[in-house]
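In structure tokens, one chain follows: the form predicted alone.
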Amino acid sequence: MEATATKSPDLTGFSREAVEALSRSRNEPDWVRESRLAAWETYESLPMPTRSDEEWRRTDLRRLKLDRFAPYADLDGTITDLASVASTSEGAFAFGEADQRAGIVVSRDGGAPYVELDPAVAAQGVIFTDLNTAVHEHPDLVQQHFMTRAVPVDFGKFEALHAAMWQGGAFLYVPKGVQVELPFRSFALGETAGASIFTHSLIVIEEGAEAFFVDAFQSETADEASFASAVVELDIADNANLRYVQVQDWGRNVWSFMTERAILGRDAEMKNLQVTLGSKFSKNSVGSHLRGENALAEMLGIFFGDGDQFFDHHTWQLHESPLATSDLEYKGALKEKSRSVYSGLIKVYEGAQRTDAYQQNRNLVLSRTARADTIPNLEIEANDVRCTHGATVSQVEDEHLFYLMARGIPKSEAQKLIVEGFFRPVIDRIPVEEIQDFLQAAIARKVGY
């Protein structure tokens, strides 16, 4: 979708001065400003990743010029009601009816967001608000969990930059024993070309609690490039349950970096879905740390590249305790000159006996100029485990096309049916009908025959 975006701010390039100006504009407490500046120092001390680094070996950053991006857009813009932005949203980006969600946070360009929480849910002690409000009203909780456990500041250079420049995002805290069935929805919308969006999702699920969270990132395509950085931290305590869904559909001139880490306690369960459709460049790092016995992590992924899009997914299934289970399935389709890289690691630590881990990456290549690289890895330090992995890269088989065409189905429709069938096993595992419908429509649009 093409758009004429808002003019970007005059300020370009990231700097300590930009960090200080951002903190002042938010009237932040001293501890937030100090943590930002400490993160900036970490950012400056860390080298830029190169292709000699294993995780970046197939990722070319030479065209990324950070000094050309404004560090943030106009942060004064407010959203007074959902009607002012809902008209441009559909499918997974539709806000839906109030009785179909537990709460909603919508932010535009990282500015002052619209926040809504069901009073009945709030009465149970649940906190759901934008992150900027959370640092003022719930500082102890934020300090305890923000980039300390799941994604520490020194995790990497781009994570340190995020810790210094974060702007928008959501904070969810579900207290012990509270179970919320309806989803919490968070939307990060980008409008200003040439600017940066740093969105952060911090989700803390206490012992025996349960929640469902949907993250959505979206912008239209502008002529000028933009920069997007997302960090997602999922802290899931003993016997807690979290379902997390993320849908990324940034405009086609966005450089997107996303780091997500989940920490699972004893008997904790997480079901996770990542959907990557947009951006010109996307670098996603997704990991589950199974730190408690009998923890369960389900990790699903869907990506579909076209044009000259580049998608790079790295996943980690880190088994640190015995008797834990992880199940990963990532499926991708590529057409035209798009390219994908998938690298996954199952690591079983010493003493993590009776681990059960599975990893699968399947890729469907729809043109001769598209390319998919897939690298599954195992690192096992225990002797009583069951760990398996698989990876495939294939084209649409002529026999399948012939079978459908022989029954009167046009070639273009047959191709679309095959691609939809390829993704169907993952789509069927998504519990939200509107997201299923959105993905079906997005896949059909991407196939484009």
Given for the second form:
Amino acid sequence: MEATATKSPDLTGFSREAVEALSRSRNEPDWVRESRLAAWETYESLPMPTRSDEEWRRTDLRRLKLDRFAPYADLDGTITDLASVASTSEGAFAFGEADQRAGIVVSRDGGAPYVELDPAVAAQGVIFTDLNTAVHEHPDLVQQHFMTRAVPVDFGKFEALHAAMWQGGAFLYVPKGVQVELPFRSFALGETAGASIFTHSLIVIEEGAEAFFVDAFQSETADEASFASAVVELDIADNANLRYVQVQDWGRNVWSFMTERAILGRDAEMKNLQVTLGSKFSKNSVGSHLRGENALAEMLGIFFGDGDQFFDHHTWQLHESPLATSDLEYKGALKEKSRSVYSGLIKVYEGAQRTDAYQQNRNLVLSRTARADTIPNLEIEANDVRCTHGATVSQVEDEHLFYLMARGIPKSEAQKLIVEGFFRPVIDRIPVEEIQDFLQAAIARKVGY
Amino acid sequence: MFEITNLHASIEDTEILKGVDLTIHKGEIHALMGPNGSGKSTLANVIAGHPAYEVTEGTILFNGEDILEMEPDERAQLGIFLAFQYPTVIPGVSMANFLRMAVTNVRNARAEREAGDGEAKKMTPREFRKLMREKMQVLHMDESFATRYLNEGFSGGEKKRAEILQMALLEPTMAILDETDSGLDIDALRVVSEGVNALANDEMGVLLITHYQRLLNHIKPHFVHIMMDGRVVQSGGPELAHELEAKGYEKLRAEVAATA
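Having seen the form predicted alone, the form predicted together with the partner chain:
Time for the whole complex; same chain goes first.
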């Protein structure tokens, strides 16, 4: 595959012209083009975040040169079969067996994606397609949900840029009462170094419905810096149930910005896992609005930095209604010169009585040059709540290493065992064998030594 | 077989071992007794290669080879085993996974040594599971034990049994048991002692470190040594333990001081 041949040579940086060119090349309906241009206006009106903004205090954007990226890449490519885009590199997240998924959408750069949906699932009224197709075929649903509720256009500078420049991604709509057990899988594959990739996951689970969605972002490492913007919107209606897993494995040349918000209705349940392995720089913002009574959000995170990777995770547990539960556990390991920032807020709104919120961030620092910062936060405006949080930054304990070595296990294997053990309690919470196996292998590869 | 000569060791510039001499031949069970702070546990840790201790003088020869420059895993692979007084908890690491890695490393190293230039026969996962089940039965351990995290939530008795299970699986030729009797009730003490007695054989040397005579009612030593202030100050047969029990450490200390 010619990796850099398809980069649009005529445009670099983001501009109104780029937005228009993108929309034109897609033959988009007027409302889409107009919403893109309105978002562009919003983008231009918002200031670039600086380190005086609390959320960006530990994040250095000075080396991010937005005007150097091509705004999109390869809008014409078409994926005719999955085998032709399957990654051959070791440890890439696999597409999975055809009989082990309800459907799959694979996008490469900005080109036309590969889409597959189990006919039996489609027959139940489930919509699962790429977002470009969805704006043509399901305009009402897209207009109703796309960047209106979970992540509105004016959410922030990068979100507004995303609303103007989005290129690919998946749309899942599960109608009332429909329960699908097998996962829907979406892959955003980046191929053109130096370009931008904008991927959007719009997931709407109607009342009493149930689904499992696996999102994956990946690209090979290249020399030239690339830009990735992902927005994930999870709309989970009353009594609905969603398991969402995201694996970010961009190449080490990628600046990655990911914003994810879930809205949970009454008695709704979400099990969420964020896995951050790749990229050069990642800014992840993950939040749950517990909007209905008795909603439940499980928010798990695994990140593992090496080399000079920088990961910044911000989480929000937003208790807007009484009796809801949120249970967050983010675990990270850092080796070599990698750095991480975790900042989490539990916010309990007035009247959200009998909230049960838990937040835990644990970091394992594996070298003297690696560093993890953790900043837990509570903001409570109700008086009958149970909120607990814990944050630690620690190193592999000499006593653990000695114990294992005294049993004949060489140091490198002992290290690996300890790091795997550190992540094990989170992995155990995801009762999906394929994901567990992937994570275990990914961690073992990261530990390396 | 196992020969400690004039061993001096320090931790953070404080000398704890001040010239230990001790020789153990294969097939022999030695008891090392002494008051708290006499250096018994330090000796055990130095033999196993704990990185916090610095050996400043002396040698430890195991089958003629000086082990002091070896990493802890290399010592274990040679057949040295330490049953810890306080086994550490390692979260998220399952017993089965840990045991498999330990047994694989130690047994494969031995198989390679024995094979010389020939092909070493390695243990299969199936063989390992069978072996683990057998040994767990001997020690009255429930099968669920294997799925638990290493020493996490284990009672004192379970921890000590887990140590003996490791010894049973690794089949050391030099086993050091550091206060394996501490914190055990009489039933657990019996199970652990039976385990040790069943494992001890003509090819193995055993060093039992204990504060009390109690353990020696269950495991009969051939030799008894008394350690004080970082040295072995008296050695003898099993009768020495009884003498010590009758006199107490203080009286013995006075006698040692008088003859010094």
